[in-house]
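This document opens with one chain alone, in structure tokens, the form predicted alone.
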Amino acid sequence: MTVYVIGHKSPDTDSVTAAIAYAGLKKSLGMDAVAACQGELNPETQMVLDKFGFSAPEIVTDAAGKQVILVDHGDLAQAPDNLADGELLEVVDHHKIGDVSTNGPIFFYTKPVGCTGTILKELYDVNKVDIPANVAGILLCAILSDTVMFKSPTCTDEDKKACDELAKTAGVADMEALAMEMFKAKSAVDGVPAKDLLFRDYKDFDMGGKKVGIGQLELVDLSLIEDVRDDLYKAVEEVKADGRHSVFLMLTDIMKEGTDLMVVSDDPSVVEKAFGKKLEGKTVWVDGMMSRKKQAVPPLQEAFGA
């Protein structure tokens, strides 16, 4: 039976490349595994796959009747629909342990590193399987993306070591140039509908029993979205109105290393509780905020009483 290796909803470079890399590893170990993703690729991920000669994985959004492996997530909100009607075989992730459960023991591997790609490098090594150069290339890109070229507080020495080794395997001489190429692709906003930008990297969370959405748009310069700020705010309002208590959009400036946090909430005071800054208008600047996982979600969960 085919096993689908699937990343989270609103796929990003880590989730897509992790699915490709882990499906390749499992196939080399005798499993009929295929990579899948839960939506269309964002510009950065498309650039990465094109650069290293990969096609986009097939789109799979329903796990009913399927055997699946989850990569880069372990939350039901991020998993394919009807996961309970399929069979979950494994989880490989670098986030907090979520609410996915199983009827029996499974391989569940998570580590506090900056990227799932770092874990997959380790799994290739542990299983004594050589990483193909093109797979090394996409894993390298995933780590550079998730750690924002090592600027994110989620970055560890293990991530940096993995990048050094993957770059050698992939034949990449200048990691910084590769990262900038990716960031420019990630910053592409011209002609993209505001709601698509919001959902480019978006996740829903349960915080204190309330549904809270957090999107992130990483840009080399916030001036790139000045002309669409009002449209982005309207998109946040629409998504919030669809049964959510709050929706936050992190407008992250990669070069200035901070985030202009756009907020629509039933209780705007959670912003001050979480970040020590009062919301005035539609956004608040949070200096140094680069990571949703480490710098946005934990303080918001505490503010919501989760």
The other form holds:
2 protein chains.
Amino acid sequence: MTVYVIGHKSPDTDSVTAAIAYAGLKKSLGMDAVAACQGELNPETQMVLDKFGFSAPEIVTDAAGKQVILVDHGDLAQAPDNLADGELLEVVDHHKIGDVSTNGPIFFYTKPVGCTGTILKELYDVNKVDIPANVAGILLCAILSDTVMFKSPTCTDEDKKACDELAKTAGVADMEALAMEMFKAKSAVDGVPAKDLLFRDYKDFDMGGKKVGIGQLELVDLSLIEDVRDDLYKAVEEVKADGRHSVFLMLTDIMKEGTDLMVVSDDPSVVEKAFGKKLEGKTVWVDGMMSRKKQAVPPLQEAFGA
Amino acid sequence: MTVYVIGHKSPDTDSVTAAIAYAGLKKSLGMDAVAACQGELNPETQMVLDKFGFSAPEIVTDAAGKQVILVDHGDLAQAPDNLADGELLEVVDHHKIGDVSTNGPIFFYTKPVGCTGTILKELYDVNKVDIPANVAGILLCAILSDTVMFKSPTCTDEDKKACDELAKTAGVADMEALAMEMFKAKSAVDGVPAKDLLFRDYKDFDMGGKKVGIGQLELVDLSLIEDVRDDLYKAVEEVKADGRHSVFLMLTDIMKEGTDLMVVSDDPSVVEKAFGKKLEGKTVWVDGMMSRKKQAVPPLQEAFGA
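Would you mind generating the form predicted together with a further copy of the same chain now that we have the form predicted alone?
Time for the whole complex; same chain goes first.
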């Protein structure tokens, strides 16, 4: 039976490359594994796969009747639908421990590093399987992307060390140039509908029993989205109106290292509780905030009393 | 701040030795870690620690205000009380994925092997820390105990390989003799109150919203408990009456490789649903059943619709 290795909803570079890399490792260990993803690729991920010669993985959104391995997530909200009607074989992730449970023991491996790619590098090493050059290339891209070229507070020494080794294997001489190429692809907003921008890197969370959505747009310069700010706000309002208590859109300036946080909420006071600053109109600038996982989710969880 | 490495309630040999071994590893990696356990040692564990020169770990039952690492369990029912008021740093386990959740990413490592000791052997190796001979000795005992000397269906090739290597490090020439010494200590029932026997290796589970308790007594011969069967049944009834839907006591015959399952339940039909056999009076013999985790919990979860 085919095993689907699959990343989270709203696929990003880490979740797609992790699926490809782990399916490859599992295949070389004798498992009939294929990579899958839950939706269309974002422009950055498309660029990364093109650059290293991979085509997009098969789209799978329903786990019923399937054997699956989850990468880069471990909670039901981000997993394929009907996970309970499929069989969960493994989880490999670098996020908080969520609400996935099983009836028997499985391989479940999460680590507080900046990127699932760093863990996959380790798993190749531990299993004594050589990483193909093109797989090393996409894992390198994933780590550079998730750690915003080592600037994110989620970045660890292990991530940096993995990048050094992966760059050698992939034959990448200039990591910075590769990162800038990705950031430019990621910042592409021209002609993209506002809702697609909001959903480009979007996740729903359960916070104290309330449904809370958080999207993030990483930009080399916030001026790139000045013309579409009103449209983005409308999109946030629409998604909020669809049964959510709050929706946040992180407009993250990669170069200035901070986030302009756009908020639509039934209780905007959570913003001050979480970040110590009041909304200035529709957004609030949070200096130094680069990481949803490490700097947005935990204080919001706390503010929501979760 | 001291970090407490702690096993599950009703401590057994794996949970106590895992706490000692992992605290030792963490200490040699620079963490101020100490082993703890949640109650008195059972006779087998006492024998194992005595044999290899360890004293009993500190008893800790409340996690409030403490930094903790959980070993050999990953669900709240078996964790120290008030875990939410402490800080969970890591989980290392070989059971099903339970209900522990966190606000940020942590090191969470579970694997479908027969014993946490096998995972700890791997973690020493991965971290390139030599296992002290006496630590190797107690981990070897834990694996022999959890896998019932490789007879349990939970036992994997990895467990056997770990035992071979640990036996060399510990200087144990005859694994079988060591296992029999433990089994005899474990089978000691003379003069022990029935309720203590029931709680010697006991766990509560949430099954489809119902509280279900499962104890296990591993015996070299069921004749050892013939005289106390009625007292055991009374103890099971009392624990059941204390807010539980069902309580099961597995009277496992290590040599005959099967379990006489004692049952007190609001709905005894779950027994037939789970094991395909009706109760014969107060118990039912389930041939081949050695492992609570692999052979009792999953079919019961299923029967309870969890």
